[in-house]
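Okay, so here's just one chain, in structure tokens, the form predicted alone.
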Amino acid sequence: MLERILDFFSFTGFAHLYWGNVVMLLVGGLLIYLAIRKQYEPLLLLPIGFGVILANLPVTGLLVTGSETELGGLLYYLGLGVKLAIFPPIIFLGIGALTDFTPLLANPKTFFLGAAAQIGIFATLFGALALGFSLSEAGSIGIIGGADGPTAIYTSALLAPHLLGPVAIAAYSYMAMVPIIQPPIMRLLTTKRERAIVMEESRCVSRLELILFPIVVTVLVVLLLPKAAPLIGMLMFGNLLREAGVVERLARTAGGALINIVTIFLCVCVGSMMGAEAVLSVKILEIFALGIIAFAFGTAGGVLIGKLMCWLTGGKVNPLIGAAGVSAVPMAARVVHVEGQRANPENFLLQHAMGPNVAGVIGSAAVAGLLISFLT
């Protein structure tokens, strides 16, 4: 009766559980905690934070490779629509659809706040070459800084595919925390006065200029960077859904139950790529480590060039706006008008500060494709 229940015992998940495992269960369990507890993106880490619990169970089979004579594992086969980058375009088609450029139209000038923050991607590629990391790594580690998951998961699946769980949960997981992280380097940055700084109304913009933009992105921006098709080419495809006006059930069906769809599966496979096997080390800790620098840099970036817009225009524009280039949309924005009001109860910020922040979306998506343009 014995040997039965040992041999019993030998084909459960008890049996080859290791710490590593039960570090990144309590990892996911933290992870799941911050979504519901905090409510800290929790669209994002609440399916992240359940991968990773379903990579650390042992012989569940859910990520056996699969070949011409066996089946694979479900997440397997869910993760090749990560691994062979076709999720995080259909999220951006999505995004596109769920995007209001009217801010960024009506201001031209913040596109150049919503490039300055990019700078976060260059200082951590640096970095990272700086600790070892190859160059292809680098650059899979430096667009943490752009602060846009998709993206970041779009260029690790082509430059660094063995990074690329511990480059998503850092991106997910330092956007949920942009509330955080962002309010002291903004209050270091500017002072109280330029905080307190109203904007005046943007101006109305018609129609056809909405229908136009993601036309002539698409076509400026790819002719320029090619690699950058896919995620510009279906970030502005959606739009293009959004504002024509005449195929609304396209563009509910991809800003609605698309995109939240592959969210599902795209959350849940990266959390399964963050096996213990693949992160307990020293180099995953410097990735995450890197990925806070990103956020410093990319925040402080567009702080200080937002700094430098209010100088030129004598006061007209309030640097705040500057922080919400980093493409975290549309949380970015909403840090910024808090930290407006918190100046000048009177502070409206947030249409103004969703300019650089839509901004942001395709400048990190353009220095993507510049990225695996010049590293693959």
Given for the second form:
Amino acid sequence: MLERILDFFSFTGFAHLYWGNVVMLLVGGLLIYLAIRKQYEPLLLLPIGFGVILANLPVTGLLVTGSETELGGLLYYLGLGVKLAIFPPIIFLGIGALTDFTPLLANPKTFFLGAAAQIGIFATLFGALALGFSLSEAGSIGIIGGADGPTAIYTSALLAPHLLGPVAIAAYSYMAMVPIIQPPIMRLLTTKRERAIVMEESRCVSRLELILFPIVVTVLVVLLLPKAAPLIGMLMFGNLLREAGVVERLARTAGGALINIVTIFLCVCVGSMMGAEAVLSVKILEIFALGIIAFAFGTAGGVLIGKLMCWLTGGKVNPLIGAAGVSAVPMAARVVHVEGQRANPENFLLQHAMGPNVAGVIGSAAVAGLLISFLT
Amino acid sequence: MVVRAPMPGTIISVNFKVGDSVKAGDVLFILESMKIKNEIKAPQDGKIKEILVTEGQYVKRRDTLVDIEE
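Next up, the form predicted in complex with the partner chain, please; the one we just looked at was the form predicted alone.
Next comes the full complex, this chain leading.
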């Protein structure tokens, strides 16, 4: 009888559970706690956390690689959407359908702020190289500074798939912490007088401009950086659906049901890549440390270029809006608005900050294309 | 003079009615935009002549919210 009980026990997950799994089950639980209790990026951290739990329950076969003769696990097949870099561009299609580029077009010079904030990616890339990561790993870690989850996942999947889980979680965790990370840097680099600057109302943007923008950006950026085509192409296609005004059903689906469905699968799969063996063998603490450096440098780069613009325009640009260039839409723009109001309660920077904020999305996708071109 | 919306968002609170007197700095509306609640204040003293929005209404940037008579 005892032998049968032991025999049964050996088939259960308990018999195969080791300390690494337990650590990762706790990590999964922590992510779910942060999502529910602290409301840190709940749409993302909750499915990622559950994916971590699923991946660390032994002998489930969920992640078994499939072949022509062997049936693979559910998460293996779903994970192909991540490994083959299909899900992130689909998410970008939805983001494009949800993004209003009017603030950027109303004040095109803010595009430079979106570009400047990408400096965090390169600063981190060199930091990662100094810590002994390979070039492709460094590129994958650096992209955390783009503050854009799908871009980070897409780049990591192509450059260093073994780092995908930690990189994605670092990117999403830091994006949730933008309201904590950015304000001290913004205050350090600006004076109260600069933060209090009220920006003039931007010009009106015509419908024709809004329709032409996604087409022109796609053609120009993809000609310049062909490897950015999946991200930029889908982002701008989604935006064209939105601005065309004749395919509302498609725009609503792309920015609603489709992005939600793909987010569920993408995040569960990202979580499922956090198996104990995979995670505990990489230098995860270094990745998280480099990730925060990426955010800090990106914020500082944007604010400093904002200061330069402030000086060049005779004080018409509030340098705080540069911090929104890290993307992390729309949290970074919200942080700018709140900091601006703290210095001057009559200051409404939200719309002005959305310019560099959406420019940051284009900027990080373009840099992703650049990294993929040179590092693969 | 008219007060316009500084950004797109939803009017979640209208704090006065037609005929009320307001002083510069009084909070006229709460406008929620991207989960941020913004106070829209009276730019000058005056009497409310016409209110052009209601609670729960979505407004675009530069939409006129209220007309204040000096």
